[in-house]
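Okay, so here's just one chain, in structure tokens, the form predicted on its own.
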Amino acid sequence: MFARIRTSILAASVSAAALMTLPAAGQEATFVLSTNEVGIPNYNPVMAVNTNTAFSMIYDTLVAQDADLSFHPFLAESWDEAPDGMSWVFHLKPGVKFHNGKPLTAAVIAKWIELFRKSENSYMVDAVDRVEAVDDLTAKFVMKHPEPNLLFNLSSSFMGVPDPDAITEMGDNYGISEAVGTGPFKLESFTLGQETVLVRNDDYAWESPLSANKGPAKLERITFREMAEDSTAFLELKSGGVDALLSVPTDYIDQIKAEPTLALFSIPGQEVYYMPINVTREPFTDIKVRQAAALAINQKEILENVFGGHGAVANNFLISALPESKIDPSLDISYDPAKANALLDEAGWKMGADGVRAKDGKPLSVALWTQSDSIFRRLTEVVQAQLKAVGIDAKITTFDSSTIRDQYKAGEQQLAVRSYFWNNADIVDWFFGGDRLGYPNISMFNDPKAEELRDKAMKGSKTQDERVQNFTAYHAYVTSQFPYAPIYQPEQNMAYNKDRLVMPDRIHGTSVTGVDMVDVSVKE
């Protein structure tokens, strides 16, 4: 569910009004997209487990998410909501077309939110009844029940509006071969685990009004590629055979700042670093076990180790920007070895002379899963020491970052270390709902007072003060359960070319999305 976004531009049949505006020709430009952006299987919106920054080029959204976590018209250009929460009318921003050319009407709006109910993110529109095509440009959302998180729901990567008859047409090639959005790229082509290629959509006129240009985007074409190694990322930036880095780990950041050629900027973080814990796998059934081992991740040791000093520790599941952050003190999961050491020793795992603890006659040994980009190793070598000082012995095993997903879905991890990058509450219903057991639910929790409190925060909201209410009561109790250890909230730099980019003064959303890429431009 978490989230980013990589595309390209397919040149299309340009209207005269649009040929007046166009920009020159030789704009392209090459991104390396961030190293949980990749492996996407395909650009279909409906079918996505995970997206990336070329989504949000290919496809717009009927809301505009700023940095702010503000929401401003894009597709819709205004909005109105019925006092009890029960029903919601967009109104459609008039001459949008699709791709293909078809234009967005309200009728469209209903097709595909009737498909989106067949994906793996229905629950964001599982409190819509209907949609009721008042006109062409008129959309009602008539509600089961209010939904204070719909316009959140709207702007996300994942609502990204298709052309639903496209996706039904195409079926399984659909997001290989053609994406058809209306967004102000096209999908020239796209290689698994390799790159993405989007050309200029050259009728594009319904920018966000957080978008400064208000015609086609300045760049003709656009490469995402996908590296695993921030090493040879970082190389290409600095040779030249990239133009910019979406995603900057910290160890590069004083070399950026050196190199006289290339800028680095930061926007505020939306990513969690975290260990999920099986809960179903010995010897963490036990809770005490689970809670010494989040207890032995030394957060602040990571942070000035492994990142530098740059970004925070985390101390629970959800970034501290948001209110639900907020959860009782005392249940906040900070690094305390004397107490991880003393509820070993209270569940039975006695330490060794090798200084492993052991049961039974049985080590206390553990796989610890990983993926393979360079951060993630270095993090996990880390995590594994931490764990050794109290005498949980853990094993690494790494997986190609493209494929850890369908590992996880066996249900076979006992720890891991990864990373999601969302700034909603509703990501704890995500990674820990009874339902998403394997992935995403990869700690395989599954509680019952938790689905309660997750179906009060999920579906029990009137307004948004008692959703914030009722999601804090949600992640208060799961992170009281200990299916997950925190560890670190990076910030988000990027890096380019100054030499040969012109940037944005400031990024308008949570990440580098089609709002901003349309104002990107080559130096002539």
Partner chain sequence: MSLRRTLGPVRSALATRKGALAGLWLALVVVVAVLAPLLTPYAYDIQSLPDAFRPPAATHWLGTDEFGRDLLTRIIYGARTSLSVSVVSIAVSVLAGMILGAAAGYFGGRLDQAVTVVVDLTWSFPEILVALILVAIIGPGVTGTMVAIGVAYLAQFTRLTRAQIMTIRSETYIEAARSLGASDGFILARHLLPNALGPVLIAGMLATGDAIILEATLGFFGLGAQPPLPSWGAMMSSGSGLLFKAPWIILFPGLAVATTVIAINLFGDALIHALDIKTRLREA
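Next up, can you give the form predicted together with the partner chain of this protein, since the form predicted on its own came first?
What comes next is one chain alone, with no partners or other molecules.
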């Protein structure tokens, strides 16, 4: 046993030595990826289920989206939508070359869109019937039905434009040793779960107008490190082992502010924490019990005490920046313990002496699932206590974050605490669509009226205004059935070493992407 202590002391000193490796001089910087972006298997945007920040350094998109959700030219210089919405013409920027020297042409775009149909995210191109190469630089998207969301889809990180031939040739090896995009950085090396090293693309001259810098990026080399533990990442930043953290948990905000060498900046969040309620499992087949569980969640208490007041409460399924989040205020879900208790009484669940309700001798005891990341465990314990306050006895089961999706697929869950990261109303379709039961539809929600509204929202919107209207109606109806309880909307906090890095004044895009990274430089 003492031998064991000795070994761990030895191990500790070895890792301490590793911590002391200083970042190399020159225009080189090391970033720590957000903990929820850890563990991507490769840099193949077509096959990705999750992407991380480095994707947007390797791949450019046809369209760029800014923080205010407006769209800007990128690989496409301009675009025109036909008045009936049945076709879009994209004019490509001339002179764009992939990392392997091949030019970007309309034919390449057509081939890529066909390849993308095999993707997990193929719904993004469902509305596209085919892409025609009118000439080398003009790509015409012929639509099956109008899709006002096309620009959003084309700006998403999943739709970074790769060289489709490289993907086909390399097959499963693509995106591990080699990745071919048009972005400002090239993949140099990728070690699964540890780090990704990118080097500057010296030919780069097709930056989005959102970037201040023209031509190749200022940084010559970027290392993205993956760290599962926030405390390790914070220590590395403090000791100078890394230059920036792409996400900072609220618990560290005060400590970062107290460090004279560190700077903190926030951009609007795109994440929503929520509690899915499985509508197919007793007792949640009763809408009154679902509503009561949703009303038992004290969003304000959670915001103040778990997240230190940073961010905002969530009262429905979408981030507040989206117009579709503005549903009828009477449908918004907020803490109302009196009503929760009344609903449970009405539903026949009577309060017992032990503080747990019961009906026909059966206690109101339910399973509450969570994932092993510390913030989810902490939040879930608070949710457990809040449910207990109205007489619902929730038993927590913790699953490893990497396996919980498979667990959901079996559909055995009753309640869960989780979050999603997305800034488009189509997330309602993703998590409540009747054909995705288990995962992503953890609530197992399959309601004929919702499906009708969903179909109208996904396929029947001709203009952006109409789409907003249709999605608002769909979102409102889903919310009125209580297949989930909204909890919290974080803001995105990032931190960097201001003695080392010069960051752009304002972050463009909905997170730090290649559009911003070309403007980052190291103080010399």
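All figures in this text were calculated on a predicted structure; none of them were measured in a lab. Positions refer to the first chain, counted from 1.
> Among Q194, P268, L437, T232, which sits at the hinge of the chain's rigid-body turn between the two forms?
Only one option sits at the hinge, namely P268.
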